[in-house]
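This document opens with one chain alone, in structure tokens, the form predicted alone.
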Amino acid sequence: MENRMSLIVFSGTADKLMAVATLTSGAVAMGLEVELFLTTWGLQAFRKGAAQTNMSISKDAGEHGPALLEQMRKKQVPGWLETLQQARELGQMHVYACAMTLELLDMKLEDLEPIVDEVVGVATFIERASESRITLFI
């Protein structure tokens, strides 16, 4: 098993994305290499100025999300996008786009934030993934 956590990030909701913000921070400042496959929503989170927009709740929250975005406000929590900025520049962090899931969008890399650092098949991810000692899906 290699020393690294591979998380598969299918929501895009801020929520959800924050703890993928956070797991990965926490990982990389362990000394995990840190690798995030970004497919469906999770991939349309990481269009270019998406993250400056995107205040959507998952349904999870119920009743709580709305208060649980104004205390990381008042709080300023720094958003997802640049917790994952932070955590790169800690330690070992990759970030791939789902092939299929940019066909399907009519998307390119070049549409997306520039942290996502390259295009994979599905294929490649879980052959990585399989060799993790962590793997994830959020």
Given for the second form:
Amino acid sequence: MENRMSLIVFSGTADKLMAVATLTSGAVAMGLEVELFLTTWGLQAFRKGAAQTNMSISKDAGEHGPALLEQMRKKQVPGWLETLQQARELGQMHVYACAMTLELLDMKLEDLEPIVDEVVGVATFIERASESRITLFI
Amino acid sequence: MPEKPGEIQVDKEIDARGSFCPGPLMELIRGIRAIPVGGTLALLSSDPGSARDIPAWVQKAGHELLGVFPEQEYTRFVVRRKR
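Return the structure block for the form predicted together with its partner chain; the form predicted alone was the one displayed.
Time for the whole complex; same chain goes first.
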């Protein structure tokens, strides 16, 4: 078992990505290696430049979505991408893009934010996750 | 543990007030890396998570928590870099 946390980042809404970024920072701070597997909407959110304009909130929020966004703006909570970039400076972190989603969305690795390291298939990720202490689907 | 913040000499102070979890912890980690082993650092945080998070990290990372001083709107954490 590796001292590692693997996150499957399926959601592309700003609130869930904030959770991804916060968990990643905390794990890196506590000495865990972190791996993110970006797929579907989670991958689309990493398209170059998309983070700055991503104001979407998950359906779970219901009517509270706009209020959360407003609070995040008012309290000057750092953006999720910025938080992930800071986490990378502090520890070991690896970001994988799902090959199948890239194909579906007609994208290449170069179309994604530079924080994304490489393109892998699901089998690679599962193989890595099966050795991780923590695996979460977000 | 000393009673008053003023009793500990610090080499550097980081004001992370207004920053949210895990911001203050991230600033502490960066700050510790920037000082030599044996150096001391004070971190000011208004994040309620810091009360548990900062001592947990200090222990895990093998440093020394010299003091935790709650003020009106924030807490002052004093840490010595040990390694």
